[in-house]
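The data below hold one chain only, encoded as structure tokens and taken in the form predicted on its own.
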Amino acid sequence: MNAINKPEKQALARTVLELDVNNHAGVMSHVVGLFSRRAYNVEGILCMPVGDGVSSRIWLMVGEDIRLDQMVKQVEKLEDVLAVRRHGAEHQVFERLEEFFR
């Protein structure tokens, strides 16, 4: 196939998941084991860890797709996960590190 005939790939809109989690080792794994064993594409992945210590946030960019619903189903699902809370790619946690990486 050449360029003209090449069908374009239409770019999927993003979405930050925002995840209250316990902060232990492995917490981490379990989470976007999740996504991979279900081969779902994690685009960025940030966390730091909250207050004293005993929780973590983690924000995941991820592609809108018909999945997403039922991923985030699972994630809630998760022993030490708390909370989830979706936002718009335009979330500034990765709008900061975009800027800082080009």
The other form holds:
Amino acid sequence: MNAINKPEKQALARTVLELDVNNHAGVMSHVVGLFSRRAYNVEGILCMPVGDGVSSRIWLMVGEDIRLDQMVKQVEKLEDVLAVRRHGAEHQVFERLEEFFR
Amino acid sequence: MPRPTTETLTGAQIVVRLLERQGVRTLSGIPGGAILPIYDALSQSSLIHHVLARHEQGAGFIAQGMARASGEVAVCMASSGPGATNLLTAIADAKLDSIPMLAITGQVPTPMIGTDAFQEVDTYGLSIPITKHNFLVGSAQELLDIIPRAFRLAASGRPGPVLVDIPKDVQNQAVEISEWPAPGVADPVLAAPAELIEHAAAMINAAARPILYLGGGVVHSGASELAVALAEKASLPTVMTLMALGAMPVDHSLSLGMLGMHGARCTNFALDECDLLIALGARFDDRATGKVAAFCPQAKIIHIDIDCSELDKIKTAHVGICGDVAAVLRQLAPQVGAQLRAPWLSRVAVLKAEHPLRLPGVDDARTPYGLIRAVADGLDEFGDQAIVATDVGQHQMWVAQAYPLRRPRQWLTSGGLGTMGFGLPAAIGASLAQPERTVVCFSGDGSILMNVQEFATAAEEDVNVKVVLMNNASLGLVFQQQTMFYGERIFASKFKGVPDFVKVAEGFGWRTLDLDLTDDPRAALRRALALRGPMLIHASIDMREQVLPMVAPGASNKDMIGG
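Would you mind generating the form predicted together with its partner chain now that we have the form predicted on its own?
Whole complex next, starting from this chain.
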């Protein structure tokens, strides 16, 4: 990625993944480990408990990549992942956070 | 109804009781500070036989040997820190070969986690990428859920290793138990969509040159007979991966043996010509496919696997069916028409005649192939009652090529991870699981030293394990690759100091046979193999012997060297 300058980097297509997961220590590690061990960068991460706190929702922003289908299948295989939904880069969850990153 | 009786038990006692309730009767491990409460509870069990390994990696592979031979979840144990890190290689090996295993590790007490306490290591973090799932237990109560779940996870779907890390205070914590959970068993398998089955059947019926490609999943799902029956009904020439050897008897008329890097020329040539590849429980591993773009270039692909993430991972399937191989074959077989396929079978027969697997020296028991066949002949009439384990290297490939494997679960080898040191402890485990069988472990002088300490365990348990040590005083496969691909620059692959393995084994209390010193190696082998108990059979092999044919790593399977 180093050879790509910033505007080009932003032009790369993004995907937003929405994961429902069990809420306990280690779940995040299971999820991001799948990406890091493939040298697949996760650009953005958000996680908050939902409802009574038994489960959490993880939002991931990742680059569109030929490996993405395989990544989603691998994430779905994790015991603590209850559901995975794919959204386009236009999803607002990260967009609306951007003011905290200026 | 009588009121359920309430017992007060510690976490350690709960673990042991849950293992007993799962039907565990043998497990392997090594105690240490952080797992002593569980060992104390284990000492009171009249049902579980604990096998004391001499290195935790040995304990892990003993459990693997039990699991591979039986198909049941097997258990190993280790203490925290180095005990846990020593287990990791055996766990990673189980992950890559989809072996159902439960590893239980002790951990420092909860309040000390994260303080760099004595023998503390992040076992949970270390084991994430090499387990199917893992747990760090927070309370004794949780064990009632976690232990049965761990068994269920290890056995369900694509089997694999599960690790449960239990802090010492949790092991000592007492809780009241009034009700026990049901033992964890594999989830039931689901039926595959009817339209995919129809589509696959139509493709098989329409194919002119189909090949059936069996992987380890066929063995795991108990689908060998169904796969052979399908091959016979539809006249499908059949190839096997290293992990699937034994699924179809190697002398079956439809068998093309092992495919890939060290497969016969006829096998890889047939794949090159096929117009339909039916992959059952196989994952298109690079050692099987060679250069993927050149693998079965003319073929449509039907891929059946219980792990949905294997479909389209390496090769895009024309029909991908996510399901248990046995269940899918039961649905599929009635829709596949009986065919003779005479033109294709005669073409395959021509390939077999022109490019057979060459086994030079097979009649001479002092050559690699000859020794392997002599061992098979010396075991029993068909050589298929025994279990055959291997280490990793040239000897492993020679055995894969030459041993007449004829039944599933006869063959125990480290396929995915390729772990030297696998053979001896895995053979011990197989013998513990099936004591009525002779277990032969083919090994090399490089591999055997990697878990040589398990000679002591084997002697202590008096297992019926025969180690056939093919000694070429080198790391043979490295030597071979340096000879073939690195301009014969032999480096770090020849041993200058070679131990006297016969004396080493005798020192551990093993009986020994040095074939180098016998006039009639076949007769000596027959006598040695008939004796019960551990036995080292030592045979010197020429360092320049090679495993052939060979596909260079990254090359196309049809570009084979030698053979």
